[in-house]
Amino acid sequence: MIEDFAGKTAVITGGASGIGLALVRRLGQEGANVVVADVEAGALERTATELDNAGVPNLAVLTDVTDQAQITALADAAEQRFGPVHLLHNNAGVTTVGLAEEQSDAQWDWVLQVNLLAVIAGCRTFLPRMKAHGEAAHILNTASMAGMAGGPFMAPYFTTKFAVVGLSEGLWHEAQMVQSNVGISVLCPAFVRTGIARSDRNQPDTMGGWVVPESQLGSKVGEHLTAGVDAGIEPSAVADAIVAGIREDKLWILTHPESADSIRSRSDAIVSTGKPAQVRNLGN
């Protein structure tokens, strides 16, 4: 269990914006060495400059998390600069919008690669190294309340977030059985003011957009998502919850007061009716 982050080394993917950047800043305040990984070169450079100006020991590593070789290089670079890694936050995430069958192979592949396969690769790369150094360590995977309850028009996103919850719970149980030095947490926020609704800024050139055309409700759902994100909580509040959750060695880190009621309502509906609560028609 990590109780004091001072002098510890943390690696955060998607660390130059949103939740990742908020955690980078918070850990810097806690006295940690921060390794910021991101696919956006400009944002990464700005983050490194901010940390340098604040006197935070840091390393910025341009990283495409869909490339296993780059994840391995990230782990190597972190260890070469600061020594053992104590916290990994698999945080990079994207989304697409549209009916499941109308989203392209490229859209499905992109979301699966960034949101799920990269998380698996991060765990498989860093976990053995953390176990080998033997010091208190922790892995945090970003899922979502979209990994606790499904909905329409974002099937690739829901698929990956449910899978990240399952992966994290599986790793947690394994850690309990072998009395591992590595704690496991999964972050399940609701709406947060991040750039997730502008995922297209990092999409592959060949993908052709992140929203299925308006005739299939794509644009309207995209607008709904953007409005929800804009009305969400600040990333700094999520960072506070993360630090508290890791110190308390929680598996699930929930960030919104209403999340507990949402989970209970979903469970009750499934047990009593065999169906989750129906989401209102976003096309209206």
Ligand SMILES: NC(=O)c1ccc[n+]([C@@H]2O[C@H](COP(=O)([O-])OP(=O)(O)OC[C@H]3O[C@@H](n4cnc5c(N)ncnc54)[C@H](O)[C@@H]3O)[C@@H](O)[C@H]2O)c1
Given for the second form:
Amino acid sequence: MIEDFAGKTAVITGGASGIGLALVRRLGQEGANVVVADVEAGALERTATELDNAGVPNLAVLTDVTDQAQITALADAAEQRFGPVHLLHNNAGVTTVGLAEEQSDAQWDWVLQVNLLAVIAGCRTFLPRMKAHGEAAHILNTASMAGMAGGPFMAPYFTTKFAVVGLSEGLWHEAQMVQSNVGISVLCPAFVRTGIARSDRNQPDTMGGWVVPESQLGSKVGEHLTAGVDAGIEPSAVADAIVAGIREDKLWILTHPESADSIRSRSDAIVSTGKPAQVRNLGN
Ligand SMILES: NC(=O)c1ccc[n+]([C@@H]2O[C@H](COP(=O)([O-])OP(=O)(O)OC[C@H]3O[C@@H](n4cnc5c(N)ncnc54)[C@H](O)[C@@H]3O)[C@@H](O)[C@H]2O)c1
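Please give the other form, namely the form predicted together with the named molecule, since only the form predicted on its own has been shown so far.
Next comes the full complex, this chain leading.
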């Protein structure tokens, strides 16, 4: 169990914006060595400069998490610079909006690759290395409240976030059974004020600018998502919850008080009527 982050090494994917950047800053204040991985070169460079100016030992690694070779290279680079990695935060994430059947193969593939397959690859790359070094370590996967209760118009996103919760729960149980040195957590925020509604900035060049579909429905949903994110909590509050949650060795890390009601009402509905109690607005 990690209680003190001073002198520990943390790798954070999607670390140059939003929730990842807030955790990077927070861990820097806690005295950690911070390895920032992101696909966005400019944001990554700005993050590294900020950390240098604050005197935080850091390494910025331009990484596309959808490529296993780049995840392996990230792990190698982190170990080469700082030695054993103690915290991995699989956090990079993107979304698309629109009806499930309206979204293209490329949209489905992109969201599944970034939000799910990359998280699996991160766990499978770092977990054996953490077990081999034997020091207290932790893997945190970013899911969402979209992994705890379903909703409309973001089917690829909901699919990946439920799967990341399932993956994390599976890893947690395995860790208990083998008395692993690696703790497991899954982060489930509701709306947070970040760049997630502008995910199209990260889509591969080959895909074109389609994050908000042309249909009227698609653009309405895009507006709703942007409004929700803009009204969300600050990423720094999420970073506080993460640090507290890891110290308490929590499996599920929730960040919004109202999340408790969503989870309870979903569970109640499953075992009582078998139908959602109410049609949910677009969640995140
Ligand atoms: N903002 C919210 O309301 C909210 C709520 C719940 C969960 N989340 C989750 O939080 C995580 C972080 O998102 P955020 O809200 O901070 O958004 P953000 O857009 O501010 O940050 C996402 C980061 O991921 C990076 N990224 C995207 N594709 C990548 C790739 N292929 N390889 C490497 N990096 C990549 C982006 O460049 C960006 O820096 C995501 O997994 C998201 O699903 C966000």
